[in-house]
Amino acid sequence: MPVTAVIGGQWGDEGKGKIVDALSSGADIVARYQGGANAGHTVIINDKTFILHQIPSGILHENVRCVLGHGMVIDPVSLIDEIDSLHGNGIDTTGRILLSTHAHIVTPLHRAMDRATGQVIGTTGRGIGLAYSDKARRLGIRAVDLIDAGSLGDYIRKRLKLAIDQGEITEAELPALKDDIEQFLHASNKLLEYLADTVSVMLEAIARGDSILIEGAQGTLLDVDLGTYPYVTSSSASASGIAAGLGIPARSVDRLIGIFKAYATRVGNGPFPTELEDRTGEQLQNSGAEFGATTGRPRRCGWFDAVAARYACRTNGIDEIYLSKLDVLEKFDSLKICTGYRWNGEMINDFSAAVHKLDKMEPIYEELPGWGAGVSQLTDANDLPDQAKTYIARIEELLEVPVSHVSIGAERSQILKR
């Protein structure tokens, strides 16, 4: 590769866990640098379907080890019934999985704060921001700290204290958090295995020359900073959050890979300009089986925004382009295309001068002609229909990125290089 970064252009579930699993094959570590259980990626092999959250989806690899980076929360009692999963599924982690000592931990403590403040912004309710938050705030606890059974349990206790003394949790919560609390030490116990100082593990991978492939969750218009603030996740979830999430230098990413979706969608609540709240709406979701991983709920869907998209691009340095999704939309007769924005009669092309006020924004769309059934069955993206090959094209026009690669389903196979 040898260091290939793969980031999620649009509001995330564009499909990177399918694409990480097909280009782990000739990949020796596969590095997850931010997020936590609140993302969802989903992969199907020979009808076998893995829905994986923390671990990255290289671990489907047998000789891919897998790095869960100090840029992320991990949740212990998520984390070992993920790992447990994939040993049901025949699938050896063993010595292949290594957790940051430096990764900060989500608690049941946070999943209960989330749970009665996150609603506003549209969270997975799996204390994910909490953590964050705590991590900033210094109250976080990191998983070296889990090794230590007796500050463990005093870190919970004060925390505990300071939530109810704070009003972050009710009395009415502590029953129920007696039970989860027992569970989380229990799983914590069961993760000391994975402890590894990851930095050491990444620096010492590149200076090998070892092909890694880097892996993002949610995507760059969730980012914390570049996205649609307040409406996004915690972390940083564009490519400036590989270097401090990893511990690696910057410049030793060599490829970033983009993965945009071949229309849009959202999880949650925040601005999102090509929204289609009727029933071309609704065929897209019933056709791109648009339901989250994580959560089941459904996502929001409408069409390709290129100002945004155009941006992703942009801040990230995205090399090429891999488009998901694209024999969804042999559905429709005609397709479209935001190629720009209007506000009080000012037209905007420019996403980062449009996103303080994105929920104003009038979307201005380009038609273009559909193509009809039949693509999925396709093994050559030389055969696709011309229409397809005008969409792409476009796409790439006003992206100013090649298209490497698209995806026509959602086998390993169903990925076409052109």
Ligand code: GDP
The other form holds:
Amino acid sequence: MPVTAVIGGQWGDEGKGKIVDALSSGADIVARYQGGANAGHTVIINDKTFILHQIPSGILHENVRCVLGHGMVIDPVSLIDEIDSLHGNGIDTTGRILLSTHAHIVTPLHRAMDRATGQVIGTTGRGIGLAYSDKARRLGIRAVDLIDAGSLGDYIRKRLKLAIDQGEITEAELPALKDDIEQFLHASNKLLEYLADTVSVMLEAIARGDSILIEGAQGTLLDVDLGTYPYVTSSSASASGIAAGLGIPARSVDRLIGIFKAYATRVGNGPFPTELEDRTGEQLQNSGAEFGATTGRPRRCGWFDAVAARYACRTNGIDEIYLSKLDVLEKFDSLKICTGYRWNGEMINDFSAAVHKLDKMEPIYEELPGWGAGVSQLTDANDLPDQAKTYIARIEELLEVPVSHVSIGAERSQILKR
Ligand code: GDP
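Could the form predicted together with ligand GDP be given as well, to go with the form predicted on its own?
Entire complex below, previous chain first.
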């Protein structure tokens, strides 16, 4: 199928990076439509670890062109660092990174404002939310505005004055900002060679029938509209953001893959009904190496929440599921899946009815047997232990979507087709 999209089905960190990387090998284009340097994909190839924040991991395949769509917010300094690091690892990016002229830009001012205000909802402090906020307030700048250095300088001066007048930045930030702005202007100039009319690139590629992979960052439950507001990211991380963020028709996506972790994790604050604040949660955290690629923050861990996952399947229109990190569960004798919530003596099965009062939901669990060690050595899904097959089948049943693949380790090769 020519246009495939990969979406995180939970609170992000589902292991999308590796799966997108595996799917990218046959693609002509890999595109991102939202978010910015707050995402972090880790891809391990032959013992080399690549951490990518803004560039789709498709860049690791030499014939793939990567599109950074206009729904993203781009941090020039961080993007140039990423490009330099790819070059340092022998990856040729010539003509392969296409940055939308209309993508909004994260400036050092956004980062400074984020440092001052971001703590409440536990943002990554990278200015992403503030850049989206400026976009909505019509105060933002876009990649195309980086071309004219004089106007860019004027913009920074005016925005800084407004930030000081409105108390968004304190005087104490100013000395550090001066250096950051210098670095920003330098990086912005280096980015110019990557600017492109990515809407035309995408529309022409679709018309030609090119193989296109669209990659979501974060996850559905962090989507600004569909997620657990206000504990969400500032963009449309679900499939709903694809059309707006890339400038392509909503009907363009032929196949929608949802990535779900075989358990649940969440970074930062916000309600998380199946969270385990005990030894089991700690075991999940350690076995799954649940520490953020971007921030190093430990992730909160819990059992698979089928109520939330079913909502993600239905709202995105997910056709098939990649279930990741199945190997992490081998440490447990028995496992739990949340099949409903209890609230005020009532049973709630629809996440959409619970999402605004999620902190009050008491999870109702179904217990299933574990399967012991050895799963990560398998090369054929038919050889999965019966208990693992039962676990997967129950997820399929609850979500009403087939699990087409399972991932059993961090290596590129450790994906089994069912
Ligand atoms: P993303 O934000 O959804 O792309 O998630 P990441 O790419 O940050 O993946 C989270 C982590 O899980 C990375 O360190 C991956 O190498 C690792 N990972 C991915 N799939 C698996 C898996 O099936 N098993 C294990 N044990 N680790 C995995």
